[in-house]
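Only one chain is shown below, in structure tokens, and it's the form predicted on its own.
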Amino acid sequence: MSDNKTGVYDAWDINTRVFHWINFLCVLVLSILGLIMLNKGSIGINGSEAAIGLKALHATVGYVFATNLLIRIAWGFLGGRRARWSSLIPGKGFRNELKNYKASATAGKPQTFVGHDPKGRLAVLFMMLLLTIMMVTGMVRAGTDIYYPPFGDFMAKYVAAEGVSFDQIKPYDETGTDADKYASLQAFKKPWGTVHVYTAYLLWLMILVHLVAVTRTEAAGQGTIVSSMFSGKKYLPREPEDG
């Protein structure tokens, strides 16, 4: 719906900016807490119950996390217009979007969107693609390291001892465990954690062209952005591609 004497479209549902601003501060808060953890050593945190500690609240605020990324897969099938993943993934035509809207932009009138712009609609479906594998490796090292669910029970099985229960298995301790196991463990935990750290900073560097692009769409003119985020309502120079 919009008005055209003013120009202003509705754009994002609550449902969808719910999801921008939760994501956004668990990204912060889990890549806090990670610096944090791969550098206790050099700011002096040290032992084991240090460790698991802020394993245990980096992989608590990683629950929150997964829980709003899945809300928000499930929504792209259920939600609005916009909300929808046939607006975001490309389809048929889609080059010539995205011929049309770099030609627009160099004649010095760039097309607006009430959604996202043809590159936006990358980036977003790239950035989701980043989060939906750090939410699956950070899944993966909560199990392998404090033996957290989904995942824990099973590795804290696989590396129990004959004979001993896998609830008597504790985090960053080999006792109780089958040696040969435990160090299959650490093994295969390794390139999941990899994994992990570097998505994360693919992420951020993702996150940093995404605020330069809207910085650069808003001082060009093109919608008021940043507070369609907040209001779900986005102002617009021209009439829109897509509305």
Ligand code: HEM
Second form
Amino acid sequence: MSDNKTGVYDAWDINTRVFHWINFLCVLVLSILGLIMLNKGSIGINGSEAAIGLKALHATVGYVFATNLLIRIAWGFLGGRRARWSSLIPGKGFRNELKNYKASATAGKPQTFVGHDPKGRLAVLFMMLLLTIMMVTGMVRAGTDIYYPPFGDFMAKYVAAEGVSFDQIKPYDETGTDADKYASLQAFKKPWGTVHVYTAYLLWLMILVHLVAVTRTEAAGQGTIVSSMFSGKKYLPREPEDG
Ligand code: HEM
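Would you generate the structure of this protein in the form predicted in complex with the named molecule, following the form predicted on its own above?
Every component of the complex follows; first up is the chain already shown.
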């Protein structure tokens, strides 16, 4: 229930908040493991066994991340008003909303919102897109690089030489593989890895933008944005545009 008189509003439902913090933890752990993988040579991690172990650990956390993201994507269709894709994806009149929001900020009395402000909507949508790209490219890399689910068995069956069972195929080992098919799998997996890494760079940049924007918005007196992702409640000093 909202208590509009005191300026306290229901902003985020429990599912959205749980998604946000599980996603935060998963992205943090995946990023740390990803950075270790990118710099393993310079931090003294050598040998394919250690590299495969790191990739396997990263992929395992990746499944938690992917499950959480898929639930959130579904919640965008099933959940309440503020969790819905329709409240994130810009519709008719969005240009005006953005213009009015910018004008109110320039005039020193920025509009307030129970959900996202127009700029925040764009940022969150873009981050969701980046997370989805990370999920898809990560799954393909898990399958093509270390024969992990959901595509791992299919890839191992593809590269296995005639008469060799797919479960005898091991990552970073050409034993039992068909040379041509192995080479074509290497060529296929490469661009997925490139997109995975460059999207990670873009995601880290967006996370930085997100942290700065949230802090600045709260400091500008546009409501208790940070605590609302814990409590679900947002205190707003003025009547919101989307109340
Ligand atoms: C936001 C989430 C994620 C971030 C920030 C991230 C980041 C990274 C980074 C920086 C690398 C290092 C690439 C390299 O050494 O060249 C990497 C590799 C990898 N990632 Fe992710 N990743 C994420 C999600 C996922 C997911 C969901 C999966 C799939 C389950 C996954 C599977 C892999 C695999 C198998 C590798 C090793 C293969 C390779 O070298 O490309 N990642 N990731």
